[in-house]
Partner chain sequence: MSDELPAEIQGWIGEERYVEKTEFPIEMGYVYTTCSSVEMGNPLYWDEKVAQQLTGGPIAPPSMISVWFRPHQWAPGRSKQIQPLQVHFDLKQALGLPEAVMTDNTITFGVPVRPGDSLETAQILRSVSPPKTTKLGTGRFWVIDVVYINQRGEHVGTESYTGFGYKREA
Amino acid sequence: MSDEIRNLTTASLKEGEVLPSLSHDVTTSTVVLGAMASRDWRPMHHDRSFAVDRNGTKDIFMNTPNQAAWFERYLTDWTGPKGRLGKIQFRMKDSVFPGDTMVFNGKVASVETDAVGCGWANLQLTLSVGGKPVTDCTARIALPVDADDNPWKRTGDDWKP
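With no structure shown yet, could you now provide this chain on its own, in the form predicted in complex with the partner chain?
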């Protein structure tokens, strides 16, 4: 593998470490592309009249699976390709609409090595719009404990997300 690929290890992490922010301007295309990529054909994610008249929202809004993909992108931008998601939990308090600027922030809540030797970072993440959190997220992602480790090789009882 190229030496240029970033691979974070748990040895280099500290509790409280702050992840770099990610900002993205949301357009109608962002929402529709995300819905279609996730095979979500429901009209509130592509039909403004339906979203406004039926759902009572101000516009179409980003769907749940695409928000999950945005969080995964945010995490693996930070970890590099050896970062392996174990668990992700998010609460959507409000919706993300075209015209919004999404800002992702995060910090390391804890770092641990489990009983089978897998390294983990537990993270607190937020998706905000206009400075207001719209989605709170916690994630547990496996990281190599050193440069030779690879969480993707773990199977069976060696994988405890």
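What's the form predicted alone like, now that we've got the form predicted in complex with the partner chain?
Just the single chain follows, nothing else.
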């Protein structure tokens, strides 16, 4: 993804459109800081000896809230500041370890405007490591319908994720 700020609108999206990839090299710090940020003190996310010798994994591994945060970053990098996450669901099929390179990819499954005028993009996303999908994700994110709209200003009955 580029460093330019995007101001994506639903009018500019098409079903099947492919999102730009996001790649990130995972370090021990990536895993440990993510666990700390989510107050997950379970040792398999920071103690290599525990993870390997007691749990039988190859190293410490990324926890669920950390993966969720990376999916959210991927989405908001793509949408720009007016993208507002409505719902995210994912299924972890394998672990992410230090030394892995995470690659996020996605595509637009559908674009719609709800009854109160809020624009939505429904997305299919994948986190892969070494070309192997390790987490599948679906997301629903609110986007402006035009340059004058801002989903962050929707409240009460006007916000129905």
